[in-house]
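Below, in structure tokens: the form predicted alone, a single chain.
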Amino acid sequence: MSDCESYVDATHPRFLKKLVAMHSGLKIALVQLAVGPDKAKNVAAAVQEIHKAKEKGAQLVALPECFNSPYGTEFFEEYAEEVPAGETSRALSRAAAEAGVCVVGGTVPERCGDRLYNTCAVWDPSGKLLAQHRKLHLFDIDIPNKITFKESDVLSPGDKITTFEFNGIKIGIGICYDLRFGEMAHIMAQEGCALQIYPGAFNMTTGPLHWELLARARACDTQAWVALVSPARAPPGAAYRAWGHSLLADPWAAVPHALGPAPGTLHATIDLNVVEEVRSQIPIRRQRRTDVYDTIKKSK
């Protein structure tokens, strides 16, 4: 390439043509569940909420991180099961098929051989496994006098970036701490994702500081919709208390929909025309200087 030629970021074919204005959008539901020590009760509550979301028009239902298990390294071994053969996977597959919706199954502790993973399984409306994401970035932090947590004491990290397509929309999946890594989000955007979904359980220290900030940052970086799905906040005295506040950030990096800390379901419509609008009006995808810097996905 000569010095007179320009370097630009590749644009996914999905966005080379103007989106059809009449596209009705994707109706999603983010379910903020209360999670307790009874796995069967947790799973039954999730299944019930999937059906309730369908009754209200949802086409895709997303659950929070560790929705079938308390969140903590001391619980992962006890609650772990195989994906997709385990009881929780079977229940979600059946619920997806019965309700006729796509289910982004939050996360469960997954057992695979002698390893444990924090895993999100996605089920299509027929109950078929559509995608499976293992948390890439393990939550190992130490904030003195506030929180110390080390997932890597028990869990192994995944090694793949995960995307899937549903109803003509490319969707990327990350889990909680994955949200902090803009490189991962950028690659999902390069692959055509208009929506990124992150089941997560930020804590009472980092939640108030970074939960919404990071959602808006990733939405701004990638000019995509970003959905965060948290468990409801546990009562005082619990070993781990999630921040809650499940939310949806739009491609302008505004937050048009958000919950508080209590159990509830957020209903919203993902409008693809907003993605096209932002990407055409602020064309950073064509302006990125890949002659100077780049983010590259490595093959596995």
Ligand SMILES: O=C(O)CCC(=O)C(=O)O
Given for the second form:
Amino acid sequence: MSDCESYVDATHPRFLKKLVAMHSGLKIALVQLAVGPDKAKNVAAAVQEIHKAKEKGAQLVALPECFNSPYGTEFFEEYAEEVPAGETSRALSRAAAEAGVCVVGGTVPERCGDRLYNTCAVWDPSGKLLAQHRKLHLFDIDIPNKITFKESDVLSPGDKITTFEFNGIKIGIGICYDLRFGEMAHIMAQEGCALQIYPGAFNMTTGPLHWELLARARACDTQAWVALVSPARAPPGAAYRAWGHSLLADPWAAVPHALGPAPGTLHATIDLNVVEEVRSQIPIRRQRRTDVYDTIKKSK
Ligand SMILES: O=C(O)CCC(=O)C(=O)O
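Next up, can you give the form predicted together with the named molecule of this protein, since the form predicted alone came first?
Let us now look at the entire complex, which starts with that chain.
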């Protein structure tokens, strides 16, 4: 079956209606962790929050970008681990199985041979690796006197778009800078995703300008739920200060749930009815002029 045909199948209104009828909502928790230099402490805090989220009813728990290390190209080599053999992977897999939840494991610097990647691993409720996304678009920007960052100095980019299914919902994974690339979100929607999750760590320059705007833009374009999960903001003077403000945008592109800069966990329910409602009331998916343009996924 071609990519084009699978798009038609997965997003056909009848397919979605059937899914919606079967579905009672997915309870998610977005954990905005305070991250420090002590890797073991960071991982232990993540595991503790996974269990707490489960106690509050979460079925899927998502962690932030770079939750086991400080964020900076100088840290990636030291904190890197193999996925899924490394200690952080093993701790999250165990936590997922013990709590009986799906864990979207933020990101860790992944070592694979002589390469490093910025990688999100997803664990199912039995602790099995369900998906692995390597950041596709590396964060290389230069805003003079504000922020210069060049992940490509030490990281290699991934080469594929990652989606998986959990509890009857197709979910797409992107990492931070990936959020800026509408084509990627569009392909996730074509593949049937009703929810996109982005572990991210925007900064104090682009965070206030673009973080929520991009979440709402992706939600509006794809008529899907969009979750962003950030580390908590570090105190003034820290080498990297994340914007925080983990949030959930709904398929209308409203933001019904958001945190501030402090550590915390956002609990919400992903309701497929809202996806169906928006897609049927504003039917842009049927109105695309693919005779004039298209976004086509390379077969990989
Ligand atoms: O796109 C941005 O402004 C921030 C991206 C970022 O922090 C990242 O990719 O880690």
